[in-house]
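Take a look at this one chain, the form predicted alone, written out in structure tokens.
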Amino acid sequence: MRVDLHSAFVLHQRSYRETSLLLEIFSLRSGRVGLIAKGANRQRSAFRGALQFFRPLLLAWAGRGELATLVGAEIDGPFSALSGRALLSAFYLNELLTRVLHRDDPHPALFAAYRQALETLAQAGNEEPALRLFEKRLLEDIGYGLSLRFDVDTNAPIEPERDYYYQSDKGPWRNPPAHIDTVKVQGRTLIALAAALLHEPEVLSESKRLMRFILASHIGGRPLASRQLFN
């Protein structure tokens, strides 16, 4: 029987009784999708050396609801491998988008931005700005995409030298109310963020702390492991 595959990335998986998987998987068709990889950890299983993290591949899968059924996989060319930080924050990626994604909702785009950040983690001292660019994307694909190029109170310009307090589901003001909640982010690091150029230290940390302050709402209470990693 032939099956249709898909290109996807495995996010996550555990042991699912005495030789089964249970995955979440990110897929360019379907989106955030649980499965079930029936008999994946015998010896002989023909997913065993498929089923990797970061590795690009092609999976098939029968059935509807909260799990279905892997029925095939395959690898979909070479990837390259990570270590180090570039590890850590590849796994931060993944539990981000398993924290935040919805199941079967489709994000083409966003799919197309996670394998260029695996590959820009490849490459070492890219971290930071590459987590960066794709919170950005993450967040404009969910909806929540950031207001860099004007204050939401008087639509002016962002000017690089000021201050701005960044409100999450709006935006950044110069002299918002006393009892909103804002993270404080200076103009030149918004222009930056809008420019996707992140070079600079200080732009670095601040788009980091920004981007920190604004997912908070998206992920919940409950702290990311992948952060707890890193420290």
Contents of the next structure:
Amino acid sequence: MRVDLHSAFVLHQRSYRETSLLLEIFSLRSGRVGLIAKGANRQRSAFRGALQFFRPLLLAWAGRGELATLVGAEIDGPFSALSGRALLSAFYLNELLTRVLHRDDPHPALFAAYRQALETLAQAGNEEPALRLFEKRLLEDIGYGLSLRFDVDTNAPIEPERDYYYQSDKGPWRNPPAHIDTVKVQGRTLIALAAALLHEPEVLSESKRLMRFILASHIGGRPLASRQLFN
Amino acid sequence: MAFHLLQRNRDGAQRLAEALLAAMAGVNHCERCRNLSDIPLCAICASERRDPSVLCVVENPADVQSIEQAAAFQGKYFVLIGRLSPLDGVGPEAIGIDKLKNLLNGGEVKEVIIATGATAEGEATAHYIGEVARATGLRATRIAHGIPLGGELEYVDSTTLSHAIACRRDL
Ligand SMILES: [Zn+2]
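What would you give as the form predicted in complex with its partner chain, now that the form predicted alone is on the page?
Next comes the full complex, and the chain you just saw is listed first.
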């Protein structure tokens, strides 16, 4: 089986044997894919300059099974290099994708959201809203979209001035039953998330807490290592 | 290589094995800078002719060797033995950030030159260490990247070139 050159990003790479690289990529048509880039660590490899994190690429591969072989890699247009907090944030996105997505499962809408998030990150100072909106898109895409408009119990519209208790993969309660695990969040944070308008510091910090709580059940037991880098 | 030695050169294999064992037993890490050293405090850290107020942070012992060969640096070093790589689970502890913090808090260091690689992981590591240095009130600088000396622009890869343009300076 052969997959022709098309849009993709490198999520992770590490050296393999003497001169090769093992890649984890996110591609428009195939989603997350594991590839081996033979000889890519050689000084003169044609792949060497192209295989960089966060850079729009065109990749082609061949083979079947767990690990296909990279057969083509080109840089796909200009990009803005990331630095500082934006760069750490981008590693966080990659870690999130490798932990949440299954291999060979296409997510074209999420792919577009990832590209958009990297572009937003390149304009310094937008890290937190960009991360929260990407997390929201990620949850929608894997079938666990947030419920942000109505009380799950009474179906009453969310009111900005009230406090709610969000239950993972279910939604906000005004009066949750005692036995369920929830995180407290203000109505206006839910409304801001629904509208994708995250400006106020308090809304941002509540959104972060809410997302962390919800994502915990989707990333498995280990905490995300890239979170440690934000102090 | 192992097969070649076993078939064709068993004496050589024996000598190589002994040399590796001796190296592993003898070589350790300097307790101050983490560079490879067979004594507790390496020759550079112990030297009174090196300037202790400038600390150059590198990823690997081989980087120390390269900078020493260039003979362009008179300060001291700190060797991370790696770089931050969150997806491989390599966090701040694994690259000796606690030890680096102690060194920076010691009062001798005034400037930290961050010479990690020009890769995304090297840049992320540089940013992280820069924040640590600034939190201690120290000056943090990053080595420049760009066109190799004697290099023609047409042979320089596009990433290096765009970086060199972004980091241009006044003439
Ligand atoms: Zn030393």
